[in-house]
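Here's a solo chain for you in structure tokens, the form predicted alone.
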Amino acid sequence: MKSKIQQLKDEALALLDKITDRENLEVLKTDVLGRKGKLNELMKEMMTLADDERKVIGQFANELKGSIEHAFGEKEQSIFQQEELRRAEDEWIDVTAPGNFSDAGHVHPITQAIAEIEETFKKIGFTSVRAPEIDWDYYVFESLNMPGDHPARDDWETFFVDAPEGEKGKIVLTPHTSNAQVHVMESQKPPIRVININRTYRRQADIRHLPMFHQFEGLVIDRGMTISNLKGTIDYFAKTYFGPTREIRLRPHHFRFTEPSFEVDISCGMCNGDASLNCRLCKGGWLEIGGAGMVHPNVLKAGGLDPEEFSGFAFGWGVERTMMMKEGMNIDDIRVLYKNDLRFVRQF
């Protein structure tokens, strides 16, 4: 028995000294100290022995489950400190070398651009709001002393929403930002000074426009208004935004919700104003950006607002358009702002 128990201990042990694997090493110790295992089966065998030799026998054979618990123990340290250096070195890393950063994003440009025209008139008194995008024509047209037979009022101009009528009339897909003016009347009291941003919707395409835009509009009503305060908000936008040498002129126009109105243009940033490089994009040494005038008596009564006492006036002007007439752009067809071209973008 003691043979048996001590060769058992040797193959033990030289199994032992092969192992370098924890998996290994545990199928090792389950068929050797297992209760199933090679040790527990020779211990077994002992209930056939005398009392006196199942005494020495059962000394014996505890001192060698002892040495060979031991030995595991040892090898099983040994392998977790060979797996801690091997570790060590495959997850090693120099503090010192400089890091690799994934590319960071940034906002759009039309982002960028709004956040700048914002700033802009925050700095004279402006205040944001913010209209609806998708609103009653009501505020879109009617209140803005539209009539129903207006040409904007068409379905080929305008994108009307499938819904049921309610009674402020249809919803339509707000095709200007001027739709601000009568809902800002309603909410606030004069002085009004107020700036809304906003995407604007439209049947058209072409480099130039789109069928989705987006507007600035701004609105300023107090006493005592005129077409002087205009002019000189205009000229303090086109010399803070696009640069000290721009230049700006209003042109005699017609829109239902100002009186008088004005086309505004700006000299072209493209070509710096040389109608005689035959521009794409201007097509004579100015662009058109915006719209402007004195707020109309009608739009005024639909803001709850005397027209004998208030004056006003109101501009909106595209925020693509203007921020393609920055400085240095040089960008000639408006599509390209909305391709996702990562080439495009990136230069922002």
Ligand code: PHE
Contents of the next structure:
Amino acid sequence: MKSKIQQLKDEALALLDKITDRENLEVLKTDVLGRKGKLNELMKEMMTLADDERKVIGQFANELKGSIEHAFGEKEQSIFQQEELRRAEDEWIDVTAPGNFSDAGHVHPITQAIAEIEETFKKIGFTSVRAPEIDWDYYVFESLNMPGDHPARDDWETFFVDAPEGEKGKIVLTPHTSNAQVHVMESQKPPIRVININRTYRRQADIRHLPMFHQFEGLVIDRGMTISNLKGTIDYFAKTYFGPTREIRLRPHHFRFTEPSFEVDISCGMCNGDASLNCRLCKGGWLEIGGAGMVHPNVLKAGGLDPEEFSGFAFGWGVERTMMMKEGMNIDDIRVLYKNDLRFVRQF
Ligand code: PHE
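We have the form predicted alone; now please give the form predicted in complex with phenylalanine.
Shown next: the complete complex, the earlier chain at its head.
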């Protein structure tokens, strides 16, 4: 009996010696010291011994139990220390190392331009509206005095959506922001003074054109609006956005939805509008910026307004082009704006 107990102790200690982690220690502990463990088995066997013999063996067994428990305790302690050391090794922190800086981005130059244009018009009482970017033919052409087969439609190289026609015709990706005009007249009564900035789409791509670009559309309708109001507004914009020395000029043009219609030029910022300098940017002192005109009576009628009572003006320009004309921009290819080249974008 005694030797059995001694053997158990020797075996247990030998095994214990080899253990280096907590899991195996737990397994061995249950195996030896657990309720159904080997030591308890021996204790049970002891019950069958005669009284005096049991006393002696019992004492021996108890001593032995004590020493095994002690050994287990020490092992536990040493494993704990090992673990601490390993953690200190694995998880050390260099408090002198520089921190991780997240790259702070900024809004895209075109988004900046949109915000700036919007701000500029807000200062003289315009409010922002947002007409649909995908719209019915009716708002894009029909209500703007361009019936179904009118050749003027060809000027807008339009993407039509392959979808069933509705009451208001086909669905189109808006090729200009003028679709805002009748939408606004349907939802507001004059005086109207709004600016609609949106994405526009045309089937075109070269160094001056993109299939997706942005336009901003100004629309003012009130009683007694004249070309002077149009000129004053555009002149204000040119001087505020481009600089106080910039001049504007209106050239006669033709749009179906304005009468009279104009093409708006802004004096060149490079040569200051001096044609004699033979500037390579403008070739003649002026840069063309976009269209404008007095809202056509048919468009007012489409918007439910009486042209005898109300008049108004509108203008629609490309955001990219306007932004590229700003002094010091020096962007000679519009496509660079959407290449996602950080070397370009970070300059703004
Ligand atoms: N919608 C015209 C274009 O895309 C511009 C324009 C807007 C002209 C408003 C006159 C009035 O070219």
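Numbering follows the first chain given and starts at 1. Quick caveat, the model's predicted, so the values are computed rather than measured. Rigid core (definition): largest C-alpha set, two forms, superposition within 1.5 Å.
Superposition on the rigid core between these two forms places the CA atom of residue 224 less than 2 Å from its counterpart.
Here residue 273 counts as shifted, since its C-alpha moves by at least 2 Å between these two forms after the core is aligned. With the core held fixed between these two forms, residue 118 has its Cα displaced by under 2 Å.
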